[in-house]
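For reference, the chain that follows is the form predicted on its own, supplied as structure tokens.
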Amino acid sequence: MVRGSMIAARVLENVTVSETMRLLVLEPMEPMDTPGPMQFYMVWLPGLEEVPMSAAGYEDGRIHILVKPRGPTTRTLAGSRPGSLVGLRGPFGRPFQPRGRVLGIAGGSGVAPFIYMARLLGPRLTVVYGARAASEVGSVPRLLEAHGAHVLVATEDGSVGYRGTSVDLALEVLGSEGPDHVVAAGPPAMLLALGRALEALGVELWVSVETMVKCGVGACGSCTLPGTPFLLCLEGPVFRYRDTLGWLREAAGEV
């Protein structure tokens, strides 16, 4: 398959994960490359835009994606019935393949790439997952623990796990553990707060970011991170925190 070519994929399953997320299992109708950790696909529905979706799993050629309804495309995807078809391109981006022990911090649907990473790293991965309430957590811990990862949950209302944010809990974990790598994915404000806190502690943070992706092959330049020469579709989606500051501040509404 030519890199960037779109192929059809059949929806095999659409499973409720939480009050706000669905897990789709897609079966491409032609062979596609195996995704690496943190890589993503472009998913398309007729009459709607393409959207980047992290690989939340890959098994026997089937691709898992975690969908949180936000815009027209993701709302329609979340309602997809088994047997329906979607367009699929990818995988895109550079795999993030850390060695040693990894601490992942995730908020909302930012947990998707960690579900796939859990399959690859097993007990070498600890994930701090943050949500507003238990209803938004759902079965996320089970999806991570199924592959041996350690999971700690933080909810802002204290309805399950630690009362507070994922950033608060991550700082407590770092006080007692010394992971080889720290990587985060989630809302820009969360990533910005975490980055500033870890910068003060001298801990290097890697962040998985989201921005507009059009071609996916580095030709259009639409996914250039502000203030950098980096293209998310080629060099990302995981970058050192310091390289994403311009994008994070802009996305969080600080500039």
Ligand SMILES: Cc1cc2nc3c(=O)[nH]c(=O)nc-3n(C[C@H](O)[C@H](O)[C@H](O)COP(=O)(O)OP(=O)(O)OC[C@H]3O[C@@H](n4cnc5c(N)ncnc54)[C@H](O)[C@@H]3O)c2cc1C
Contents of the next structure:
Amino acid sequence: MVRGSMIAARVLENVTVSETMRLLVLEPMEPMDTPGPMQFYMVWLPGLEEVPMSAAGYEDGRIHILVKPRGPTTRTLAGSRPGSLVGLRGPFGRPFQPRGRVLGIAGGSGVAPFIYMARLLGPRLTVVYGARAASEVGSVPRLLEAHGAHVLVATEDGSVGYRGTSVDLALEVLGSEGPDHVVAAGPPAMLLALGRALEALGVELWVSVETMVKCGVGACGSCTLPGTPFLLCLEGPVFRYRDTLGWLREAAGEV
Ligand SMILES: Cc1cc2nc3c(=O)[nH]c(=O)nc-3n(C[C@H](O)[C@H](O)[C@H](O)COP(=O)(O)OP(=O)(O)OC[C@H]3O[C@@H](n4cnc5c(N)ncnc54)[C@H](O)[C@@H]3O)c2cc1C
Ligand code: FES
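Okay, that's the form predicted on its own, but what's the structure of the form predicted in complex with the ligand?
Now the full complex is given, and it begins with the chain already shown.
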């Protein structure tokens, strides 16, 4: 099967994870390649757009995605009923294959690839998950812990876990653990704050970023990471923090 070709997939389950996120289990009608950590699929809804979604799980050929509604396509996807059909292409991007102990720092739907990574790394992975309040956290910790990963939650209002941001909590964890890799996914402002704090400590950070993905196969150039020659769909979505700095500053509204 050519990776760029579209396969029809049936929505088997649509489960509420938190006030803001749904977990969908998709069953492709033809076999698709097993995703690597941090890879993503293009999900097409008839009559709407095709949008990138990280692999949040893979089991018996079924693909799990975690959807946070943002615009028309993600809103409709989050509300899709079991039995409905979507189009799937992928997996795309370069697998991020960390060795040793990994610290993952996530905000919002940025936690999706860590749910899959937890399945692959088990107790080698610690995830710091940041949200505004308990209602946004929901069952995210259970999804990560199901595969043996360690989970620490930070909420800005202190309604569950540590009171503060994921960046504050990650800095505390780094002080007590010595991970071999630190990788983060979430809103640009969070990634910038984390990158700056870790740079001051001399800790290398890898970040998963979002640019505009269209073809997914390196043909259209729409996913170029601004200021670099890198294509997200081929070389990403995980990059060294310093390569993403210009894009993150722009996406966070700093420039
Ligand atoms: C590699 C990657 C993995 C992602 N994984 C997830 C995930 O696991 N769960 C999740 O909920 N979201 C994920 N996203 C974000 C998701 O793709 C966007 O929220 C979605 O495309 C928005 O589409 P929309 O039509 O609902 O909203 P729109 O109103 O069309 O867009 C809302 C915002 O989403 C972004 N966006 C729109 N279209 C695209 C596109 N084709 N490519 C990239 N960004 C776009 C833009 O910043 C836009 O301003 C991922 C994005 C990337 C690049
Ligand atoms: S999405 Fe077309 S080159 Fe990456």
